[in-house]
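The chain below stands alone and is given in structure tokens; this is the form predicted on its own.
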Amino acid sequence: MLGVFDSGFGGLTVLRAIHARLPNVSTVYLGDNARAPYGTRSHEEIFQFTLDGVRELFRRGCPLVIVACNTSSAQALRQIQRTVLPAEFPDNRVLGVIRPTAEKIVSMTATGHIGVFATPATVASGAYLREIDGAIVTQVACPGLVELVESGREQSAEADGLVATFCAQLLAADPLVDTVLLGCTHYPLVKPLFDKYLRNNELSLPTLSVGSESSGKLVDRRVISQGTIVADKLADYLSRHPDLSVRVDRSGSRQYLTTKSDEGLSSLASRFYGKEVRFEQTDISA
């Protein structure tokens, strides 16, 4: 089975893309809803919580785990890969969402200016600044946005106001940004708001002309979610690692786990995944 770990619901947007790209791959999804959100926690907490989740998925028979949470990928992934896997799980692998996204997004920009919206912890880590090579990157931290999405208030006036503020910060910092990454797996649920404030002509946003030699070529701003990128990169990874691929079950089974006891979680999760999700509770705390 393939394991997918997230701090809460956000990884379901990545899982949905994985299921669309690799429908026969069996998956176990684990959301640490009891301790979410991770975005404002310390590095030590994020590392330990992520390690708890990865270990649980390994225990359940997953030889490969995707850390779908950007915060966990930024703050914990490298340490787990370098220190924990060699010592405890030398035959297993853990992949994140930041590197494959960074590799792809550079090819999408015409101006060479990329914006990244992410949690405060992801921004503080500098992970996207390190991984995105060949472009000017402007990051904007989005405190409070994950909490609104997790609580089902992604269409609220409060969410609209936050996104408007974050977009204004980005454009003030770099008006040449033409490719914008939603660097948190929760943010696709508020993508219409980011589109509204970054692409809507009613807001008098400039349509960018790239270079004096572009013959007036116009470039539209694009807002990018990660799911499809990660799913495509995963398919490529499995094709290049047949020894690991053969250990991933292909019966198409699905399991959804959460660390929180709440009858309303399944209905909230279904908004992220796009169809019904039924969670089972598990305890992963050390």
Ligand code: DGL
Contents of the next structure:
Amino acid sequence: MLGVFDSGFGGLTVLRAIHARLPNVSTVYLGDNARAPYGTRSHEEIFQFTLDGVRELFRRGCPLVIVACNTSSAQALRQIQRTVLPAEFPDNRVLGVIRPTAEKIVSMTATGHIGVFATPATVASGAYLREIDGAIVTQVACPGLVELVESGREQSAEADGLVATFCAQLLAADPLVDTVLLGCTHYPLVKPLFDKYLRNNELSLPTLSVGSESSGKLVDRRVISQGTIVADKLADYLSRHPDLSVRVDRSGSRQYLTTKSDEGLSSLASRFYGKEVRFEQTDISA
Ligand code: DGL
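For comparison with the form predicted on its own, would you give the structure of this protein in the form predicted in complex with D-glutamic acid (DGL)?
Now the complete complex, all chains and molecules, led by this one.
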């Protein structure tokens, strides 16, 4: 089985793309909803909580775990790969979402200017600045947004106001940004708001100026979610790692686990996955 981990429901936006790309791969999803959000927590907490989740998915028979959380990928992944796996699980693998996204997004910009919206912890880690090679990257931290999305308030006036502020910050910092990454797996649920404030803005490209005439050009800024990018990279990874790939069951089974006990969780989760999924509760805290 393939394990997919997130602090909460956000990773379901990635899981959905994985199911579309690799429908036969059996998956176990684990959301640490009881301790979400991670994005405003310390490095130590994010590392420990992510490790708890990864261990649980290994224990349930997943040889490969996708950390479908940018915050965990930024703050915990490298340490797990370098210290925990060799010592305790040498045959298992853990992959994150930042490296595959960074590799792809750089090929999508025409101006060479990329914007990244992410949680405060992801921004503080500098992971996207390190991983995106060959473009100018401007990051904007979006405190408060995950909480609204996780609790079903993605269409509220509050969410609209927050996104408007974050987009204004990005455009003030770098008006030449033409490719904007939603660097948190919760944000695809507020993509319509990011589209509203970022697309169809007049973007003057200095390189296109002729003489004294400014050639202000209408450039359609693209707002990019990660799901498909991660799913494509996973398919490629499995094809290049047959030893691991054969250990991933292909009977198409699906299991959804959460650390929180709450009756309403399954219907909240359907907003991320696109259809109703039934969650079972599990305890992962060490
Ligand atoms: N969805 C997660 C991410 O991609 C984390 C959200 C959070 O727990 O703060 O960063």
